[in-house]
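The chain that follows stands alone, in the form predicted on its own, written as structure tokens.
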Amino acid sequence: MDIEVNRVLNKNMLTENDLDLRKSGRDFEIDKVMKFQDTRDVIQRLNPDEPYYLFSAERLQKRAGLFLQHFPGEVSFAVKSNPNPMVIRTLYDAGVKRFDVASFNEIAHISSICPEAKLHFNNPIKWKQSIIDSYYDYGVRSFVVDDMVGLQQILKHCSEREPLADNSLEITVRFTLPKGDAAYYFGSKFGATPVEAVEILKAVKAAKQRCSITFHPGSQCTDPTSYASYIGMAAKIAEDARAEIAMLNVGGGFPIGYDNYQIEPLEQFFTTIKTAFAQTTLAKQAEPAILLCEPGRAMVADCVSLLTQVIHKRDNGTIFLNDGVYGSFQEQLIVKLDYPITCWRGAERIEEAVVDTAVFGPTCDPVDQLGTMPLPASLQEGDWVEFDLMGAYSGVTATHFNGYVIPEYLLLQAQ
């Protein structure tokens, strides 16, 4: 391929077939990617005018430990936050072996990357040809509905060609509470009533199938009794359907410590699961309910950081970046996430009192602005500034707007 035109492309997950995530992961092997010692090793070898995200394997490999060693029960990880093939294979490596998929192109995805993987659907809301591709071209049976029109829809699709058999099937049905104190509520899309959630699961213990429950207390969760709060309802959800729980998915939530962000300890939240499930009926079944957790922003925000250079500064000190809310910033046009901000001179950090510095993407666009962050008043075209805690929705919605490139990977490893 011309070298000119492989550039234009999101090489860190797609290919010149444009958005086919199905092909993306065929053939990846990451020993054969180029690997870089630190920040200053790329800068130093690459001297680089464009931006780049840069993915430190070990400390996903540790964030990922957190996760197995002290959450009690089963770890899945939700693709939809960061799909690379890096990260997907340095999870399952690292023992991570369930994914939460929210669409066929993620399962398939997966699927080529982690043949051996078990995939959860978690999306409510699936296609007819959806279902049947995952059913029966990849053998998916964990599906989650939040309405009976969902469920139909799995019932019907996936007995198409024989019958159903008893307890093929694991479907797990999502309800919700009132918002809380997370960044995102999740409850203004997805999950029924408490109420319409006990009638889907009559529902599934007629069909005859596998019954299990999911919530989802919202991105950026920072109350670990909001899990407490859900796991409770889940269970009299379960007590009032009379349904044999197989398990009970707390979803993800956990949050990152942003700067503008206090949260506890990752442990905190684990015990106040644990207790509060433990104080339940569903963990007193014959068979106990499986615990499972499917995190995405606090599995992998803080095994990537993005690497941008200042392009223009103004003469009333307003700086331009190379990177903007088209591309790996485009969160920040929904929730404010201060990143911890490291600025880089040639191969050396910039060591100095910084100043409240108003700062821009490169587009052409005026909505592309980052607002006002904390930089150093002598930062000048030319320089780098490196966010952290960009692993999580920062390469899967930008966009090519304009003509920019999305940022590809480079992999921080010891040589």
Ligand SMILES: Cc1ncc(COP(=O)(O)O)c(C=O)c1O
Contents of the next structure:
Amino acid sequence: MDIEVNRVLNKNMLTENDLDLRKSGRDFEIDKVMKFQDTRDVIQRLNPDEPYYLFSAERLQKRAGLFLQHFPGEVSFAVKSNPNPMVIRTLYDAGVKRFDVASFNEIAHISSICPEAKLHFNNPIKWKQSIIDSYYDYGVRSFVVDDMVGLQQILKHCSEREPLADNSLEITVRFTLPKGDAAYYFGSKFGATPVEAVEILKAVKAAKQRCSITFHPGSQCTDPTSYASYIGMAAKIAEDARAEIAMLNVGGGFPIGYDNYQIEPLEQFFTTIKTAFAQTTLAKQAEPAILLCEPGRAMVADCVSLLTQVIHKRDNGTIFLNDGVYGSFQEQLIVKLDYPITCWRGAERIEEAVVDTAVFGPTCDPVDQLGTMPLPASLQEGDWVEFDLMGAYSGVTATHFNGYVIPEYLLLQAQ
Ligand SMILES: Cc1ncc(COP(=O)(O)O)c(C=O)c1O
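Condition change, the form predicted on its own to the form predicted together with the ligand:
Expanding to the full complex; the earlier chain stays at the top.
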């Protein structure tokens, strides 16, 4: 294996050194990554004593296809959920050409991998220099705001060198939602009230820029009808502002079938969204609004599993793994997500009855607890525990706390 290329490919974000490598033609080609047939093959060939992410480009292509073929509008990808270069490149090649970026570094990152991608700078909170650099250096013309301060910032910084031409910016007003059934509630941090949103839209219109509107239902939103009611709210805000809407962005929030969730198929969400949208004035404008979604979790969760190893077992049965809440399981501190589990001894699956087992991460810190998991009673030091559905918000939020590694990506590819 080419160690240097592998090192670069497995990073979650690019560094300047990586960009130099890219310029020199050492591109992020999937062909250059070490490939394995399946988990068994990884165990047999690597005997890994550090955690690894096992990435299936094929699964990601399928997922992208599901969104692209069945969502009744445009599809953007929320980069924050997984910025790994292989993931981004795979999505782009599969047909996802829009990306929701939350910071200047994400803009530079995506532009270095797919320079033609359309970027939506959708974090309502933006640092002055990030607006200037994204507008002038990267041609970003789509920004989200959720208050008048944010709108004035955009109008000011995008006209620093020359006056803004009419309709050159797409300014998307994000409004807040009532607390729903999603695992995360975003309303305590983001979103104008409907009344404020009307005023902001009027100000966008007065500034002669394109008006768009958005909401985020909260991550892991399990009720398709929530989207329908939020779409109705968006239309009412647009009507009250008497604004022609260029785009309605229904956010991410689409759920994944973790073991502790019963979820409807994504198609059910898409049909509900399509029907709800068709009933609004947004679909009946002279130029109907473009409908857009920007999934993170539902796009990438199922293309990555995490292979961990048991590093210690106490006499009372408690298990310690080589990854924990300071690594791939940061979300466990906030919400309970039961990842599907497969256990391995050598290259064989352990097919035994499971018992509730207390599981901890490896660091010297009491917060590093993964709770109780159903694991085989015979599980022992040196066995592997593979967690599925680990592609979203795992590697990108992992830390080096206590000197532990952030797992690298390996490519699974059936031959
Ligand atoms: C603006 C925005 N869009 C999309 C997403 C992706 O959400 P999810 O991962 O729930 O699909 C997020 C997540 O934080 C977000 O902040």
